[in-house]
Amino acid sequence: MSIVKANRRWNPQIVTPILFLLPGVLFFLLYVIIPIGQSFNISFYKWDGLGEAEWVGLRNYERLMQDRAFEVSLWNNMKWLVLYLLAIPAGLLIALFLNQTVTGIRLYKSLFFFPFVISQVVVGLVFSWFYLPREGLLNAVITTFGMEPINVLGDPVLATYGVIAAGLWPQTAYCMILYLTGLNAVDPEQIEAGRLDGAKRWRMLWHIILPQLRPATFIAFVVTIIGALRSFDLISIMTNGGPFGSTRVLSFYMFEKALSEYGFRMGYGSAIAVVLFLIMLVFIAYFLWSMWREERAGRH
């Protein structure tokens, strides 16, 4: 009886998946779950990161509600969230174009892949030069048509949109790659059946191709939304939060308050991090629920 119990306890079909999952789970606990818990804890303290922490309860969150810079950062995050989603239809259109057999298609693909392989720092520098008030290519084009030059990154109204446009460049390339992979898996028999039924262009795209691209669209949504909420490096390179703090987002404002030269307000920065985490948690929970629902539907 005891031998049967021992075999059941060390059943390879149970133990092997656990052993494979164990390192990932440990790293996830160490680098994700525990820091999240620490951030929640520190957000209830006033602490400079070195001295003794002072318990202040919800005072950091109360100050956030009255902080104009926090409000601007939150609204900028919403702008990023909405406008960043333009990368998905743009990536789909480019993928549909590149999924054809035309002369020089490899060269076109290389050009569209290019922004995906370069770092965000380089993207930020390229667009900073592109937006230069005097020497930039944008104003060279605008003045050709008789319009007045504009200082995109120096204008508090335009600066955020200028940074988002820079972020859309590599994000569109990423979505394009996802859709190109999805298009390779489209069932040719369904395409042929659609043609026999008279489906062309938009009807073919809407009724036959897009339903088969649903997994790629789902991943594109997940990556794009999380990327929009994590936006930091482009802002740091192109504007450093300016002009007058108009391009700050929550992640950048958290960095300024907690870790920058004029910050070291760990409790306040942690409170900002907690708010950003809760916003992301809404989307992550929805995506996980969608995946679970689809997986459950696939079993039945």
Second form
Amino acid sequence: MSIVKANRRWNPQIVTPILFLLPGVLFFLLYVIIPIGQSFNISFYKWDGLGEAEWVGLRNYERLMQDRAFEVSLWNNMKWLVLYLLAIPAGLLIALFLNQTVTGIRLYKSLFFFPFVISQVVVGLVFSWFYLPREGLLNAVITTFGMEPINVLGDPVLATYGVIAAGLWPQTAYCMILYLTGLNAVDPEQIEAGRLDGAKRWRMLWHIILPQLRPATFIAFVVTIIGALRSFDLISIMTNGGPFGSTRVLSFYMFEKALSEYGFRMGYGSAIAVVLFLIMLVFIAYFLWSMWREERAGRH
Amino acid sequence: MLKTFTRAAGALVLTTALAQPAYADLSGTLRIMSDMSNPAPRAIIEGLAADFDAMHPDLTVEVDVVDREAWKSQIRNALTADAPDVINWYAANRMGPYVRAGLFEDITDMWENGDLTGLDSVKGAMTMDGKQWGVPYTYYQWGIYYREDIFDELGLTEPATFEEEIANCQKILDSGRKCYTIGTKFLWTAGGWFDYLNMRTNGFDHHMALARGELSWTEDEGVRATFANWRKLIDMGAFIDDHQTYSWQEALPFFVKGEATAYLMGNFVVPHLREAGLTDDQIDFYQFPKIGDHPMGEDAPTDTFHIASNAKNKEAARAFLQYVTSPEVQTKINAADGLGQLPVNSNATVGDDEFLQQGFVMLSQNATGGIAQFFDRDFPAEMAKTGMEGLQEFMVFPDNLDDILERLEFTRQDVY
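Now that the form predicted on its own has been shown, please provide the structure of the form predicted together with the partner chain.
Next comes the full complex, and the chain you just saw is listed first.
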């Protein structure tokens, strides 16, 4: 009798969370976990998406190793990862600059936030006009300084940097907004105490403010790294992967191989997807691990 | 006399008379999914559907127009899940994946039993594995469109040989203009140049053998000769600068402003030039000049209709295909105020337009080498993609040729 009673008391505490989690878990399984498994599976086949799939084992991966377009994409992904991180200090700088009480500061803040609100497609278009070889604003400016005009998006060396610069514009705004909210939470008493101890400018920033912005920095890192790895729209709009494939990244190359007009090599595309997934997994695992560590530290 | 009568009798009466007896009892719904999404083609397909609907009282015709670019990837889903009866696509190698996957209906019987007459010249483009998989409804010529007024000003005439072409180009360059405008951002425009240079340098058969993967990109002497010819033009500075940044439309202003005098392009460029304010006195057209001693081959991409194997109303679909290819309908939809392209039926009348007339003469009399579809339709998709990327790179950095050819050869080994 007492066991039944105990069960009754236990049940809601177990069942309720499960019920609440169930829809989320189901959809996560259906739309994320299972497709990941399918991608792994398809990457071992040669399949055009229509006919019979032919088992080829690791051949897709072997070919990836010899594929120069893949190598270029991988390097470009690295460039994106490293250079995209510039958005974090830039965002912090603007946030610090805007974190003051002046008339009209709300307007300035929203102006700085503006690039994040507009669509990536528009950002891409605006920047590709900016870079235009003859009519573009960039060349108008540099030729007034007596320099030779450059065709940023037509130059295989410069093109990727040109696209990344376009991407940094909205990403900086995003980091800025994260830091602005973070700065609201900075404890004025600590600043006061720091000031009494003679901390100024850099020392104040480094020892008092930044440590309190850690949560904002963490989120900025997460969104920037993920953003860099899934860069796609800008490349598609600004260069379409060109000139001669020099601005491809893994996600774009995957799309080209699997789903674009000249693609429909599902196995090969899946192999690229798997590689991209593994790279992302490194970062995601690190983020999850550090979040878990934080939480554990918070509980003690 | 007979032709005059045919035209005077009017399209509708005759087609009704022809088509009615065979398919008088068509009923149910005919679902057409079309990629004719630009304004003029859209009006044509909607008109076709309405006319066909009116001819068959018991039949309802539904048209679904999909964006032309989007259709290139959507066709797969459309053919597999709840397939429509009739769909648009392209001829030749582009049909390959769908034919092999059994998604296109085999309509060889229609070609053999006389339902489709006057289409002999385009039959080859619809044939795969010895069977026919659809019907064409329009095609158009490629060629060199040039600024007649600038040619007159410089005292130039239409060249017939490559030497003359180069001599002309030198005079154009000396006058401070570029010879050719081109925008290679989306790659295929470079494919057009390669098609012509290779067909002229090595002949049509060589070009098709290359498309079928029978020739090596690195070993074959002919391929190198083609690139050597191309390089002559590149080294002269014949092409506009920074073309890798422009789409084909973005390259038009150079032509319109007279900064470049010629454009190797399909006939679909003409309406754009007229809209930009150029009159027919300022634009003219000539066939890509001769290089080697080979019969001239031409690019003439053909657009098609097919029946899905999973179609529900195949009887009506077949009747529609026959209707679309009939001489009267062909004359009407390809006319200058319609698609402005060439009719596929040899009994049809070519539109009253100087470019259509010239193109028709060129293709019917002066393309003895053969008719190709286009680089990205003749070569398998992956080969075409890598190939056109290499061609674009060659146009910007001709010194990279060896490296480019090695990459193409690597792809060839893998694709075929």
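All values reported here derive from a predicted model rather than from experimental measurement. Numbering follows the first chain given and starts at 1. Whichever C-alpha set is largest while still superposing within 1.5 Å between the two forms counts as the rigid core.
- Relative to the superposed core, Phe20 undergoes a C-alpha shift of no less than 2 Å between the two forms.
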